[in-house]
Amino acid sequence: MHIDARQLPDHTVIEGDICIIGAGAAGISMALEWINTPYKIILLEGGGFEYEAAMQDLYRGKTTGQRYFPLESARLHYFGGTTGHWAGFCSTFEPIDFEKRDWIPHSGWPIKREDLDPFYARAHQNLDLGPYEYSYDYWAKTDPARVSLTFDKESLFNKIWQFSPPTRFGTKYKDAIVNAANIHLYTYANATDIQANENASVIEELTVKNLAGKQHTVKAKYFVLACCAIQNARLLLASNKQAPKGLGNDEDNVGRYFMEHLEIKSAEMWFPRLDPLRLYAVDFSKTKWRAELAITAKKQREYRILNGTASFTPLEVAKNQPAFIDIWKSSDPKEREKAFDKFGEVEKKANIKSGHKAYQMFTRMEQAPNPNSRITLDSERDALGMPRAMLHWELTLLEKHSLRGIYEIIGKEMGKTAKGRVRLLEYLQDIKDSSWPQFTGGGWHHMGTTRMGTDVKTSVVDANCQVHGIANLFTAGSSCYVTAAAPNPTLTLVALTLRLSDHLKRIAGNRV
């Protein structure tokens, strides 16, 4: 069912089981998972069905720290959420992100990788993607033609993606939420407070305001925000009648840990004949999987850093690609299609079958968990009266160290067999630089912000997302991660979210 909450009258009061705030790639899931259940199902989405420019300029924020692209373009505000312009990359977290990494601050989740796998294979069908299969050896056997680079396996390993169409959720599940009887869909209703009672430990209800002057109020059971790492933690922080600090922000961890992937070139491969790479080429259109060279979790442990991936581009055609954050400069979103565009073409034009003697080495890369990379309030406020975001990201020496230490390893098993040589880029050269250049760029994936922890004073939220200290608040997303790994967010973010629906219904009938 489909409300637009702009041709509701003025004040109403909605009511309902479980409020999801956010209708992206959690929010829908989550919805997904209620279809033909007894439960009233709200469903909350800020814009409509397409973009609108006035909805998106409601992400505008500020920006300090390293340089960063404009927050209005990262995230896209209507029904379907990033899902409508994510590129599909997909794979699993390793269990070693999981773990308390003594040598990297602040790590270690509460749950192990193989609490997710259940819901990273019920993910895949969200994701249309295709077998819940990540291993080299099952994906060669579909296509020999793809062979590893030779390296010991100590060292590195194949990291394999798979690829979405990729699934525009926004599209793919429109009808199946506006058809189903007890999901209430309601467009043009952006939360802009939560309101908790006198203590803070239950919420009892939440504003919702439009463009169109109307204010509503949401009445649930419990309530689940599917808002995005950035949003989820400014509408907590906003939300301060009760809690001065903001909804779950006693220790004042809400909005710390903003976490990004850092992606970057870092260095060049260089072989003595030509080589195509076929397992390491992706084609958009076409492609359904492929490898990245990864650091092996001993290898991380020996060398003390962060998890890495290296994907290879043929370097006549890198030397044409500038840098993302440099051409991507517009507040709209829909520039990043055009910048994808232009660099497929690119890509297009140089795809010669033999293949290359020389690569560039891409970077994707974990961030530090780090308390001063963080989302807080600006003193400026948007068209409906909320303040704005703020974000400073701030990187860390052990990023530079862990750069260097991923093309370290890779070099020296390129070296040992001959089969190719590694040449770092300048800014890695100097092992006492830790500056950034200017084309250090991330990749869109935002994490952290309300993280998952057992311990009060460091974490917002516990294994099962739920706020602490707020029995009927919970967060969904990616900003509950504790660590980035290397993979893209969305399939951890969605295996992440089916696990939380499935906790809800098992304490939904204790109460509702």
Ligand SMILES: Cc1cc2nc3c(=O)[nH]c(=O)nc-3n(C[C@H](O)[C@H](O)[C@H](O)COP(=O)(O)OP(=O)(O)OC[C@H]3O[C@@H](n4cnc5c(N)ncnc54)[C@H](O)[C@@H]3O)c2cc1C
The other form holds:
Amino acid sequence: MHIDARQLPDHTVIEGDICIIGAGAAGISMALEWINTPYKIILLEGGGFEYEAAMQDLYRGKTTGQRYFPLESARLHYFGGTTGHWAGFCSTFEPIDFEKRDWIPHSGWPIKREDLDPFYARAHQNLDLGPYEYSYDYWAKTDPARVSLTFDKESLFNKIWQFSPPTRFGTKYKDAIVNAANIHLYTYANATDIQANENASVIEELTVKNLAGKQHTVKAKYFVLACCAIQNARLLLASNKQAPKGLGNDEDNVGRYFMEHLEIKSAEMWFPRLDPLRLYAVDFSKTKWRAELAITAKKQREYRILNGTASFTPLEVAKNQPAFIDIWKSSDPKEREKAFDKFGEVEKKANIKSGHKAYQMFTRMEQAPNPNSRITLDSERDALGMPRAMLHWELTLLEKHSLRGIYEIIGKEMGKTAKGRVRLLEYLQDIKDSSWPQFTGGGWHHMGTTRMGTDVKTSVVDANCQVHGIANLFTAGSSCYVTAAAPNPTLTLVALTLRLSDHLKRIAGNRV
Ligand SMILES: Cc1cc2nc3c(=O)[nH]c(=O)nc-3n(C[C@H](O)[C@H](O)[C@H](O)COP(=O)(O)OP(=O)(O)OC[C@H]3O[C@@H](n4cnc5c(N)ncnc54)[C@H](O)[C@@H]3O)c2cc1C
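To test you: the structure above is the form predicted alone. What is the structure of the form predicted in complex with this ligand?
Next comes the full complex, and the chain you just saw is listed first.
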């Protein structure tokens, strides 16, 4: 059922079993799991069902450090969340991404890839993806015309990406949520403060506010923060009545380790003759999948580099493609349409049957977890009185070293077969140069602000996404990531959310 929180009498007390804060990819995925269960689920959404500028303004915030997109247009603040904008690129993390890698400080998850496998398979349904298959051998059989470049399998592999339509959660799942008798969706219900008991070990209630001037209280047995990585940290930090540094923040980890994917043009690949590279291009007409060139775990270990993949764009097209960081400077998220349309047109034109001789190689790479890269609170407040979020995005030397390493490996492999030649872009040529070019950007992927771990000194949530020391508070979404891997985050964050949902069902079964 749906309730507009602006229409409720002021200071209404809302009560339920589980309160989910945020109705985006994570929050809606969680709520869908509880339909027709004996539990009363409260799903709080700050916005309404459509985009509103005043609501979006609550996301405004300063950025420092590495140049970044305006915070207010890098996410969406209404039912469905940022899936109203996402492009649908999906792939799985590799087993190495969960491991402690001694060359990457702060790496190592308390769970393994195999722990996520059953949830990845379920997440495929939420995101309208094809079969839960990411092996090149499987996909190659479906279209033999899409042939691989030749390389040593000890060094490189074809990592498969699948493309969601992209599923817009706000459209696709609205009816299921609104028609479910036990799901109580409150729109215009912005959580602004979470209140715990005196020693901050149990959450008792939270406050929601809206721009109509109403304020309500929500009481539940369990609370799940699912309002995106920046908001999850912001809300924990701002909830400081019982815990002066913010909830879950005794060790000063909330908001730290903010990660993005580096998405950046890096090299050129030249072939002796025209090559359509069909395997590496999105096939717009059929099943939406493609491969990117990826570095094996063995080579990552040998070169001591971060994980990253390379995709190809015909050089003549890429030359006319400005970086997203340069064309999406607007604080209006609706500008996305223009920016993406421009790209879509260019990509389609690039789909020439005979192919091209020269391609630009574009990297998608994890950044090293870095405690100085972080979300903090500003002294400026939003229209609901909440301190605004501030982002300081910071890269390390390891990113540049890794970027060079990736293309050294690819270059050697292409050289061996004499099939192609790789030329590094200027900014990667001098190994002493640690600077980043103006066009360095991310993928609007916000991760790591409530990182998972077993050590309360270095993490915020445990392997079940429970905030350390707070029995009934959980975080859902990419804020839990320890490292970012190469793939875009949504498939993995939905899988993690489904895993959290199963965990909650086990414990709620005992206690609710
Ligand atoms: C242009 C663009 C392209 C992208 N492309 C891809 C892609 O190709 N592949 C990919 O994997 N990812 C992509 N992403 C990222 C993807 O959109 C996010 O990973 C995903 O939406 C995050 O899900 P979430 O539920 O954590 O957050 P969101 O989807 O942002 O949802 C958070 C929800 O919480 C609500 N909320 C926030 N604060 C509060 C509060 N205090 N109280 C109540 N409700 C609140 C918001 O209104 C929103 O509905 C892209 C993002 C952008 C901007």
